[in-house]
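First comes one chain, alone, set out as structure tokens in the form predicted alone.
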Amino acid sequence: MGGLREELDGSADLAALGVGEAGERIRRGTLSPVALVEACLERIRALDGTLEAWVHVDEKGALAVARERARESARAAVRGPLHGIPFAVKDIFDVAGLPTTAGARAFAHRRPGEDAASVALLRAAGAIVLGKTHTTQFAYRDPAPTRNPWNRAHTPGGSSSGSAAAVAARMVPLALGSQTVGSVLRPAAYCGVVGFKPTHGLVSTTGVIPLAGSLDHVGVFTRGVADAGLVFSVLARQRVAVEPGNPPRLALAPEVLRRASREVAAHVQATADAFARAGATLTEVKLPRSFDGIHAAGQTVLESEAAAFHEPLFAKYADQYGPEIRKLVERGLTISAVTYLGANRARLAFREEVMEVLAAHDALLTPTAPTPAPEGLASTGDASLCAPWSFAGVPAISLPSGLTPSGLPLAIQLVQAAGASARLLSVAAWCERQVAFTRSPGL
């Protein structure tokens, strides 16, 4: 009991624990799931009045489940690798008994009776739903009210705004998000946390309100690569050992680097040089010609599929849609089947052609976003450097890698070929070790 009392007395530090460390302490009996949930709730009460990361905090429900997990731990009945770990859920994912609002007005709200497939997998592994986090409306561009924990005058990114901010602010060690263009990696970069999306289709999107089914990915936010790998192993239902291996073979694409600001490009190049000094092999590569058209092709697919999903609701409630999602649906409704199919062929051609480049290296190293988090809350920033990899459906991860002189996070993005999510995580773990970023918002 002495170890447990130490943990309880140090509850102010419990919210800073990562997924793996908290889980290990729970399994050893030195940390109570109740104490961990209470520490997260304390952070939420202290900070969310100004950050606005959460739509709904299920305090009563989370504590009830935490007490159940504590009783199970006491009799060595651990459910899985996430036993007793609280997590946040982006509010386009269904959670049984909690409202799904999708960042929209009341016409779109519902209270599902079943969990989304990803939520169900995390719960089966012993995790505890803490609540629902803010999303941009229908996971597109109309901003959520959430603010960046590093500087509240700057955007946290989107569309998984609340999930990224909640993990960065130590309100929760793990959050679910979704990415259709840049909605996991970009907010992860802006908020200084790890954002990971595996190969498209590897994690089920059942129970997640779609934006564009051909492009939608379930992704995760954590504060470390090993934690992302632990959660991924649950979501993908496969054993994944995330361990830094030998120095990786990294590809650099100058044409991508040129799309970033001078500040970000210089930071990524300096990070790459540091990796080379640590033993990594750096190779400049040329992306296939189809790269030039991937943004236009992916946008057409996005607009068409979004319009197809929203058409019934849009016919009745168009005036209640936010301006950005309204424009998206309106454009999509004008796209012909011929145009849509042509765009999808172009998208799949890029996917096939870029796969050879990606598979020949351990990862492609790029900026996650062209700039650090922009000032103002009227937009969610630029997703253009995440978009190609979402449109191709390949795995990608964003790692915090430094701070600007003004104190905003900088990040790198690593990309691999489809089907190589576990390989990418191991490379990311090596890169994370070299970067050794340990800063957190001064909250």
Contents of the next structure:
2 protein chains.
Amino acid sequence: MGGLREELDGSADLAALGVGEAGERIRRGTLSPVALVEACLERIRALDGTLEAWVHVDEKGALAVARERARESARAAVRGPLHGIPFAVKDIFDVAGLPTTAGARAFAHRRPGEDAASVALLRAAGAIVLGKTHTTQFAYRDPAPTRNPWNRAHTPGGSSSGSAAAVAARMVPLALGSQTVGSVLRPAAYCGVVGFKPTHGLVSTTGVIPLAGSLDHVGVFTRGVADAGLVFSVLARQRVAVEPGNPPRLALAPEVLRRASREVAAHVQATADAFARAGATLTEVKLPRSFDGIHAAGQTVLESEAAAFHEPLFAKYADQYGPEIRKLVERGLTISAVTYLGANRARLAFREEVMEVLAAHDALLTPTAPTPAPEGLASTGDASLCAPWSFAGVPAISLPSGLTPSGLPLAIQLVQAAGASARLLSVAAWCERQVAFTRSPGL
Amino acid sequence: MGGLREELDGSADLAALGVGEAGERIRRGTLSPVALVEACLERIRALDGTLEAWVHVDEKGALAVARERARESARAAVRGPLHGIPFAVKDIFDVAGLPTTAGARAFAHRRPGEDAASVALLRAAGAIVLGKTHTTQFAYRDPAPTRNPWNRAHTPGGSSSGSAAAVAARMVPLALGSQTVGSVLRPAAYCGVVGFKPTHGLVSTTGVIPLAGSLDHVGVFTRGVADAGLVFSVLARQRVAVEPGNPPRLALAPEVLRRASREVAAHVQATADAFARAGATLTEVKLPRSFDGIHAAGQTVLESEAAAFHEPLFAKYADQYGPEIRKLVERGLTISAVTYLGANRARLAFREEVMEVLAAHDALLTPTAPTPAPEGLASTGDASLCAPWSFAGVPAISLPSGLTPSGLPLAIQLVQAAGASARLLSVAAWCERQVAFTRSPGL
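Structure of the form predicted in complex with another copy of the chain (previous: the form predicted alone):
Shown next: the complete complex, the earlier chain at its head.
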């Protein structure tokens, strides 16, 4: 037990452990889930006053469960691959007994009796809900109070702002988020962590407040690809082997690269060159013509479906809606069924056409966002480089891949065809090994 | 070969053979596909001048394929379970090289280069396209010229009017149709044949002109349940064993029975009583509350999706649209995306809720239509008793179960939960055996 006492002394180090490493120590008996949860709580106490990643930290509840998991692991009764791992939940996901506010506070405050399906799966695998993290209002663009752990004058991105910041700040090794346009990968990129969303529909959104049902994906934040794979295997109820494997065949789309700032485009090109030197094949591809219309089509679907969900609430509380979600709903209310159905058809046509391009390579490599995290909290940044892959419902992952001279994270996005989430994770594991990004915000 | 010559002499008898029996004789070498096609062509020549079931009979093409199938079966090279069986195709399905007019003639006349997916599957199993059958305009309610083989003063129902009439009149043992509201089961009921639509989405609608994509089902007309099962196994690419089995547990919904005429309700009740005497369990069930709204919700989805498909064509040719399809499109053009999405949500909620009721029994037993085939050709009759099961996308089958004193067919409908198409066929086989309906229009 000397090892255990030793680790209990260094709570900052414990909070920095990844999902896989912490789980391994818990299974070996060298780490107590209680110590891990306490280390996370200590980080939150120390840092959250200025970062504001958390809406609600369930100290008592999490410690009670941690003690139960500790007793279980002491008698080798391990519930699953996430036994004893604390996680954060974006505050549009239901957690039984905790309020769901959706960043809308008073007028959207519910205390659900049941966990969201994804929360239930993580808990069944032994994971511990640490609390709820800030979201932009109804997961759209009205910002959360959360700040970027790398530079508090900058946005952490959104809408899963608190989840990204909490994982980046080593407050928790794992967080759930959701992505309808760019709400997992963009904040992951801005905050220097891994953000992953599998194929649309693979992980149930039951118990998650919808933004647009056809487009909403459950996603995860971790600090490494293997951890994302571990969590994915639980959420998708699949055995997934995430192995770096052979150098991948990567596709680059110049028309996407041109949409990024010079700094980001140069970084992604340099990263691609480094991958090529390490043996990867890089091929320039042209995206199908339907790519040109995908932003407009996806936005129409988003506006329509958001309006359909919000209509009754909006009729009562319009004055309490933030300006961005209000505009979204108001635009959605004016769209005709024929326009919606045409947009959805265009979206699905892009999905079909782009699948061929994607499936012909191991991944498409793009920037995750056009710039690093913008200064200020008024905007959550530009989701346009994530949007096509959300609208197409294909799996995508963001990896931290460098820092700007001023110390903000840079990131790459890897995209694969629908149904190839596990394949994408293995490619990402190879890329992660080349990039060897080990920096943390140093909080 | 004496047997073969004997059968060649009696072409009316050959045309009356079912799919399974004809296929068996072809495999045994006692029936030539050429003789079978010729017998069907002779029936068509004799009867279609007044019945008008066919838009186009491909005599030359069908005979050429029949000769090829005959040569193949002579050397025991059988393509599949439908080797040598002629079939009719509703004229909204593409058949390579034949025009698709959708009952809209000049302004919707195409000559496709490829078969619809379902046509291709039947052909790959050895079946022979005999020609295209009349549909109401764009598979909605503007009537086809087809008459009811049991009484030419009565409608055969629609929209798959020609397919139902052709199978009833022994012009062909098998026809493809489509059902969005009640377009397979209702004409099957009016024409005294079996009409079956499996779970929505199980059979591809690729190559079929849509009426409403979320609701369109491919369905089949045969003269017996085993034949429908045989064709279903080809279309769904499943091995299906249709066996009458044990007496089923049937559900009766009084609120549905009340929507039928006294004559039809009494017939269905008497049929149910006969089933009970033969050992079936009959249970009265209450449908979920969402049943009340399913007609309005389904109609909104239908109008919206029909308008989305027709908008470009309608903009050019509005004056050539029949009054019913015109009204449908015009109403659809005024529906908002939010209304559409709300209706679709209501539809899917009914689907979820009714599944529980359905899955708790072997089938729900209802009338297929509120009355026998109405007099006159101006209307294709009332689809309201088929509509809920189309809107829910669950499998349903209509069986001929009697005749009115004036000699029009009566029918029962059996409904099961989504995914249980094969189970439904076995229940239908048991019911068919009890009913023992052997009458034909005597043409």
